[in-house]
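Shown next as structure tokens: one chain only, the form predicted alone.
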Amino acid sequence: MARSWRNFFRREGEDAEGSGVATEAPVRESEQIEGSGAEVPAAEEVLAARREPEATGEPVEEADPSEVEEALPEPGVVEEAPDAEAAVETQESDGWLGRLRQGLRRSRESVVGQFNAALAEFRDAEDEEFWERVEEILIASDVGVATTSKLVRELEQEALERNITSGEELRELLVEHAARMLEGPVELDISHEPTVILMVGVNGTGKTTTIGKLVNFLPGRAMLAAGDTFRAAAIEQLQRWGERTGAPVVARERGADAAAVAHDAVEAAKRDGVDVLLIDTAGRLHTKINLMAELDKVKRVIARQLAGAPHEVLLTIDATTGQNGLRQAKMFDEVAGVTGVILTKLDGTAKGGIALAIANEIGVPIKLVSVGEKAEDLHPFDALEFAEALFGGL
């Protein structure tokens, strides 16, 4: 049965087995945090904030409209949160298997259809010009070296013990292999008073769209907190994504201490009683290494205020840009240990193979998935049908 958002929220009581928790990590006494001894909002001042940016603290700068993702409305149109029951329904329809085989479809004619040729000429398990013409295919989807490597290997050892000699049967041998490959606890822990989801990546890969998109489903109260305070107009998307959902967004002047602003924001968390924290951070690529270090100090200062916290460290990663999210998932698990994966951008030019490296070869689970811009293109990640949509038939 295809993964829901159904099951896909662990709360609490629920069994924790197999879910990843941030541990504590103190805050050095040498760190300070930019006005962290400012008052924080009550709810009703952080609704009024998330209408009237200028009352979270000094004004907004005026953001450039042409700075602004694609993903907001036009000026003037404000859209409907979709309902949630309805989303829900809509996901576990048919019809998602489809947005996502549609969505990985330029992988899928490149991979499918090599694989594809390769198959009809497959009779023995002992040819070695078949299997290298395999890992070069794999290799070629982005699967990566290792990961190719492992997963040739043993297909190959499991088409000689079963004595494999149809080229459909292998197929159902790869996707096997892909799907357990890709298994691993995708449940989202919001089991925690309350918990605190920490989203990170490097530009452009979807962190905002993807935080206004996740909100929708969330059970509870959510908060929002706009932690990426460098990005021209990124302070204003989030608040516009708290408009269209309902959720209070906490939020300073642009400019302003990122760590400041995630302080204030779990502050405003426990005393008003939210469910679930989701905090934004500025895109920064994993190669700056004194951006990371910021991003390190900011984990540190949530823990401080918060035993555990983050429970979540969600890593968001464009599905287009092949071995270089592989690289980008070790250098930000080494940093803030990652607790879950998002593949954004599965509606591009899609490299779906890197799916198979982070799970082989980092060991962080995939949890979510967006094949477009609206809300119930995001779905909680499903091995079986992810391997299906990439390897099987045309």
Ligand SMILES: Nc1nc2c(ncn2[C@@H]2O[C@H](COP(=O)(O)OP(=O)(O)OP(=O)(O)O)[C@@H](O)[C@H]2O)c(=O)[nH]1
Second form
Amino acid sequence: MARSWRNFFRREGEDAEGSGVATEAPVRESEQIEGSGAEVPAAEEVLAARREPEATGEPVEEADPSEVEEALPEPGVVEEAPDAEAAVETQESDGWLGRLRQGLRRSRESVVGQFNAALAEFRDAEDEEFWERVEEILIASDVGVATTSKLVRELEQEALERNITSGEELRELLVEHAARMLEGPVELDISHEPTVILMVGVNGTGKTTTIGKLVNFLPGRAMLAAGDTFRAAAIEQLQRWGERTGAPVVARERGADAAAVAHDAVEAAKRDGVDVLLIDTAGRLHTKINLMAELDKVKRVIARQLAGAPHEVLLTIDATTGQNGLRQAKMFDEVAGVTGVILTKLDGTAKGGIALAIANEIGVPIKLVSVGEKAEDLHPFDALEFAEALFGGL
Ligand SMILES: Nc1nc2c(ncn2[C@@H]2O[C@H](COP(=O)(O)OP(=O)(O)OP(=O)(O)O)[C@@H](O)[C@H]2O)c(=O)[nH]1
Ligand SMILES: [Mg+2]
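Form predicted alone already given; the form predicted in complex with the named molecule follows:
Then the entire complex follows, led off by the chain already shown.
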């Protein structure tokens, strides 16, 4: 069964199919918590802050409306009655497959067109020139040299063993092997109380937008933390998402310590019985040492507040950056212990093959993919679906 939002979120003891999305209480009204002291605000202060959101903190620059997502589906769309749910899921997966194929159009056209031409000349698996041609095609799609050579070796071996002479069978074999390489534990375990998710990545890769999109699909109560205290308007960008989705946003003033924001947020999430806390972080290009120090501090502060947290460290990678994204993934994994990758902007690139390199060379599962700026453009990753959209016939 294709992966959908319903079987993406898991609670311990639940099987992958029974995510309980339909029974969750709706998210609460928007509220904002601001404070610049070292102490975490008590409930009264939180309420006071909600009445007077600008009581503390320096004034921050106006948000650029163009940075904020405009078109969001109505929250609660996944909270249908059980029989309507199946229909919603079918619609969702039909709609999603279309969007995925459309999003991967440029990648697919570049690979499949050339692959078709190569297949037309394919006679048998002993043809070395044919395999060289396949290698070239995959490398041009940003699958990367090491991953390409592994994939082609496996393909060649199986094609020889099975004495494959049909181009179509070979295409199916490629899809199968690519899917196997992409396969990983995709589900997000949200059974912790609260589950803390730290979003990391280079600037502009889609951290904040992805948080905003993800909240729309999360069962239970979400809270957001504006841990990007560096970029102008980053706090407002997240607050807009909070307003749109009804998730409260924990923020301090611009320039505040990101670890202090994380501290406030974990306290507030524990106190308010929030199910999932999503922490945004700054994405400026760091030197490796600065990055290490800042993320390490944020992670340590979170762990001190809540044993086992952060439960997920999700890395956004902009697919348009190709092999550069792979280098980023290696660096972030070393520094922050990444638990999952979110591959964004697949709609703007012919480099969709980078997914294979990430899965094979980083060993971190791809959990979500994004093919556009709207909430419904974000979707749980399904290895076979993706391999078919990338390598299947036009
Ligand atoms: N086309 C397309 N645009 C996307 C996608 N995901 C995000 N974007 C856009 O990319 C831009 C940057 O996204 P942000 O969420 O602000 O990125 P960020 O990582 O938070 O950036 P910083 O806060 O600067 O570190 C925004 O204009 C998003 O709308 C996607 O899948 N496809
Ligand atoms: Mg951001």
